[in-house]
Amino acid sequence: MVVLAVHGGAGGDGPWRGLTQADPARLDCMQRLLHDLGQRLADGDIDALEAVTLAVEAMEDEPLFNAGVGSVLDANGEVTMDASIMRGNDRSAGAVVNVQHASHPIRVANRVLHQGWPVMLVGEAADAFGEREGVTLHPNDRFITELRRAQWQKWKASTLRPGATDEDDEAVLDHDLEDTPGMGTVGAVALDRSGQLAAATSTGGMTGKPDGRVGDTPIIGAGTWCDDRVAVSCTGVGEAFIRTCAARTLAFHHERLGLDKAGQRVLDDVAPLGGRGGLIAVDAEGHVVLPFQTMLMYRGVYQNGDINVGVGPDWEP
């Protein structure tokens, strides 16, 4: 059995109000990458680690996700991106923080993992390492879209808190989510034919985030975790996921509670700390969960040749 699951961020309050004009493109991106990479995973053409890397790269290339091209702007009006990746059989990991020029932050994190030491690189050093490893660099404004600039301008003009406009697809909040922290992450988890697991997560952070802010995405054990039993990628208000070591906590509870209850336990733990969001996880037996405590979470699964994608609460695998 092979499994590939992805998420494109979670957010929103209140009842599900249907798709925005931008949502079909997001769903199409997930559908296409799951079809392509799921089949390659099933054929043994790629392993779990490469599958999650390619899946996240595909979402980093989709301007409507908050990662890579289309990342939200920080308080200074620039893009800074974080990513991490982990392989289960040996717990190898790689992470990058505040990169500004790498075309695919997750690929840089992948190369950090393969290098073996150190586990995490920051800023200019991470970009430079990525370039040495063959990752294309771009000027920072290459990552900025009209939508993200409009969201940033609305955030700045309204003196909103960081993240308040992240879900505003029209810069006029067609989801009416102004009081809600925004969707800020993409991620993937995979189980390959040899039973190996991997997890990867990438983000542009939160609109208006202060200089130097680091969320949970690049922190192993908070936003990403993988061992020989379970692979996890989280999305939501990063500070709460850091304070609860959310991804690693799911792995801790998994054996005793099972995957479903362990996932819900993690979300229950972060909720009192303001950590609204969701996660995806797959275990070594091929069980997969995609729980979230928000209005929506962009999510999809390839499993046994079947593909399902969803946004609102109307679908579970």
Contents of the next structure:
2 protein chains.
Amino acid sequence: MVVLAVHGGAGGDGPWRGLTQADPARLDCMQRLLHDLGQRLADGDIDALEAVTLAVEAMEDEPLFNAGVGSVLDANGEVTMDASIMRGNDRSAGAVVNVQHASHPIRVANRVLHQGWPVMLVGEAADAFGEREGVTLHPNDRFITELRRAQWQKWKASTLRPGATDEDDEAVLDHDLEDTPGMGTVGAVALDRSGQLAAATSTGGMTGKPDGRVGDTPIIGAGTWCDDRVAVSCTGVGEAFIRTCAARTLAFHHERLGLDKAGQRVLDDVAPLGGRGGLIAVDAEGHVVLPFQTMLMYRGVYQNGDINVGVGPDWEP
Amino acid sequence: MVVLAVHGGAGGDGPWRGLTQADPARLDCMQRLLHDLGQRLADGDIDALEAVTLAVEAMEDEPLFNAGVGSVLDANGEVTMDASIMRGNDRSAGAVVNVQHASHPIRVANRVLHQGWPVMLVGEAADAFGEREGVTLHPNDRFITELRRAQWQKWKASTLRPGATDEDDEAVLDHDLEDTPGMGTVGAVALDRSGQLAAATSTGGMTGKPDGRVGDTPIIGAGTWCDDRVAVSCTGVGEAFIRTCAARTLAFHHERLGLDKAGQRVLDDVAPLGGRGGLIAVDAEGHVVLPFQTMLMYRGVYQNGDINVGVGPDWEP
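Switching forms now, from the form predicted on its own to the form predicted together with another copy of the chain, please provide the structure.
Then the entire complex follows, led off by the chain already shown.
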């Protein structure tokens, strides 16, 4: 039994309104990576750690997810990316914060994990470490897409004109421009043939994020957790996930409640703190959950050769 | 019942060799702050959150602890400081990373908590936020003491000459120059008259820490945790505390095992990952534990008017 599950972020409010123009490309990206990496995982060609790294890299390369190329823009109109990764059997971990040049932030986090110490690197030092480890660096504007610039301009306009309504911004307002905090963060969890688990998460943060702000994605225990029983990747309003230590907490609940109730319990715990989002988790027996409390969560699972992907509330693995 | 407990870092290897020349000043600092703040906590003059903030500020001001003035120097010979704080009743939290100018990093973290969002700020943005919130900024060299410079020179010499032995560095070698990772990190936990809990931790990191490295101190769930049942502050080899989510894990064990066993269990969990250190914790019933697995931990407790401080293994609260 091998499992690979991915998410491409949770978000949206109100009733589910069906796929947007951009959704087929997002679903196609997940479908393709699950097909390719699921097979390699089943063949024993890659282990859980490499599977989650490659899965997240594929989503960092898809401009419609909020990670790597296509990350949202911060308050300065730049891309600043965070990522973390953890392996279950030895609880080794790697995390990078405010990366601005590494083509694949999750690969830098993976190299931090392999190096063993330190666990967490911030800013230019993280990019520089990535370069020494063979990760390609790009100028920051290589990560910026037209869609993200339009979202940023909409954010900027509403910041400059307090009280501005959505109607004022009609020129750039369409469904794909909506940008719930945490929307589009990507993550992966995997169980490989030898029973090992791994989890990985990567994000560009949120449009207009203030200088220096760190969300839950690079925080081991908040956005990402993995031990020898369960692997977890979260997405959503990051601050509530930090304040509940969401990913680590799932592992505790899992022991007593099983995976289904544990996933729900973590989201219930986040909600009173203003948190809204979702998570994916797989345990050592190959059970998978992908709960979310938002309108939608981009998600997909490879399990025993079967691949399922979905966006709205209409699908359960 | 009100409680205030503090630590000034865990460290040292081998058998306990008694107080060093610098220890009376450290003990005196803890004794004085416990006397002053314990009384104010008992009088209801300050709440748990303000008590832990003021306690950590007092230790940041003591040049012999590794936080604020007297922080150890990083690889560049500069001071870079981390701090985090959390309140139990609403699980509000604040954390700052790589602060270089704020006179009291824990006060900046406290202001981050009060602002509510974001929870975590990195680098210049954290200093700038502190200044806007009324925290005094200093030039970086105001934080540097002769002792820390000597420790850094010893580290630098051993880095430049791989294979150098302690004897080569005899000129600067004395007991007070020994600098176990995490040594001198400061923290406080408190229970106030209204039954509220809070926890705070602050550090200069470790001598020669590489650019961009973040340890456990500013990570909610790793170095600091507080909910409505227990408040925790950790000290030690930070990476293992991140990889075990040490402070958050204590709260889980506390539910099932009680505070004594929970504290020991967390340290037992850290050890196989190369972690060595200690922690302090207080629960909503006013029980306190201050376990450590190193040679010593600077620690003190105010409880019902009684004050006890200690360094070596010879004392239990």
